[in-house]
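First, one chain by itself: the form predicted alone, in structure tokens.
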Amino acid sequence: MFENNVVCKMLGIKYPIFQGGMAWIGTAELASAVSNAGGLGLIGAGHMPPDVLRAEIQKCKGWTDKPFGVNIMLMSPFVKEVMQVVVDEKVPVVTTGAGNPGEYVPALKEIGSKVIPVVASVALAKRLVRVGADAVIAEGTESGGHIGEITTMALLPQVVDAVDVPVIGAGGIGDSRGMAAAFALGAQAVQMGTRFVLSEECIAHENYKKMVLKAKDRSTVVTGRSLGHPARVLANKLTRKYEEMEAAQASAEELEKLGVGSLHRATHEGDVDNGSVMIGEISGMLNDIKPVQKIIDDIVGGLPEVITGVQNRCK
């Protein structure tokens, strides 16, 4: 299976499935864990300083000699230095999102890295195309963390039929059912951050795991709308405060001042109901945590008897 896949082809995995790169807790532990087991594993550089982000690929390079990524969120106040160290260590693909990554293309490519942006819109997916990229994630709002507006279900298709490159599906996808339903939109890969967040080697707090255990289909929020970067996170004492500044019209700055340090305070010091709990929807219909190779052999085992199922009932 996937033998011809595009994007395994592309990349030399084995597997067309993605680990988001999540700030904080997407670690070289988590990384090389996805890699191993015949995906691609990402490093979240976030707001990582260099020297960090450095460390991290070095571990990660220690524990895989498969590929591997690192998600470079261009807002970062060390964007130029992360990008630095990138290069340096010649990473095989670069992740980017929250904004163009197009100066930098030329320097990735020297080094042989494959680019693939993440998109929330036909527009971007299209700038970004023509500025380089090898391929383009398409996240939909359903996923954790920042977000866009447009649903997968809709932004997916249309990406797909905008460019000439591959497209990685991302948002609401969690086991072989999403899977099988981003590859029939068009996708010739899925990324996965909250599939990933339950799994034995990603380093967040247990207390973090356990409240997206219990999460619902109607547990997540959004907030950050006012300030123009939305994220999706678990609705807690956190959110509600936020949304009552919100409406009493708080100010930018102080809104900020009440997000620094919140993914912190949740993924590492446990403190879920003051730290900002970065999830996506689908977190209400996981119910365990298990290996990140147990994770991959299901999806992938299951995708047979999901397009049976398909088949059937196309009957």
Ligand code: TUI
Second form
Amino acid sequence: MFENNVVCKMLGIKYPIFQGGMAWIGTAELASAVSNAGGLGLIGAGHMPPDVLRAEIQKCKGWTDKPFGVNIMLMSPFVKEVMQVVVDEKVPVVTTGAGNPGEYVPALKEIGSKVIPVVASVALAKRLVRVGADAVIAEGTESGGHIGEITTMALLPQVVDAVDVPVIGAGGIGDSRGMAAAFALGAQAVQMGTRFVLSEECIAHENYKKMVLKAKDRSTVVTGRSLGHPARVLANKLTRKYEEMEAAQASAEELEKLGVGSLHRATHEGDVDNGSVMIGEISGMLNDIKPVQKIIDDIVGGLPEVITGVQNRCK
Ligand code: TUI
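Alt. form predicted in complex with this ligand, vs. the form predicted alone above:
The next block holds the full complex; its first chain is the one shown before.
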């Protein structure tokens, strides 16, 4: 399977499955496990200082001889420095999120990295392909963390129609059905974050994983719309406080303050009441923690049955 898949050929990977970047929990442990299992693991740089990212990249190089990537969060205060680190370390694949990476594309291409930005609109996809993006990840609003406004179902085929590079579908994909659906919409690969949070190799605190396991279809909410950077998280004490303050017309500064350090509080300290439990809408469907290799093997192994089911229902 996937011998002719253009994304597999472009990146030298076995399966067209990317792991979402994920600040704080997209560590070398998870990234190397996904790459070793045949997918594309990604270190989520998030707000990492450059020296911490360099150490993570070196760990990942030690733990896998397969291609892996770094996801750079463009709202990071260290964005210029971390870009320099991925250039110095010659990281083979760079994905970006939460902004327009246009100015960095030439330097990354110069060292031979594949540049694959996350986009949440057709306009940005077209602009980035014009400046040299090798592929784009069309990420729907079903995703966890920082999100755009359009669903995967609507965004993905519109991006596929608009650009002449491979498109990776993301947002709301967590099993073989989701992967087949993304391929039906024209994707050449998929990216999953939430599914890999519920893996044995993900270092997220057990309280975080337990809360994700308990999530139902309507358990997530979106905060931060009024600040211009919406993020999908599980509803908890923090989001209720946030909503109260928003209703009381708190200043942007006060709202921002509530978010500072909140992701680390949930992922590492295990405070899932007062921390940000970023996760996608697909969490309602997931009810097990598995090794990364099994997650990937189950999804790939389940594809033929899904595809046959589709064919049968179209007869
Ligand atoms: O980046 C993500 N998801 C993330 S980043 C993150 S870390 C964070 N921590 C605190 C506050 C905010 C973020 C958590 N989750 N996904 C990729 C993504 N990019 N989703 C949506 C976008 C996006 C949105 C608008 C990309 C570009 C864009 O347009 C920018 C422009 O200039 O047109």
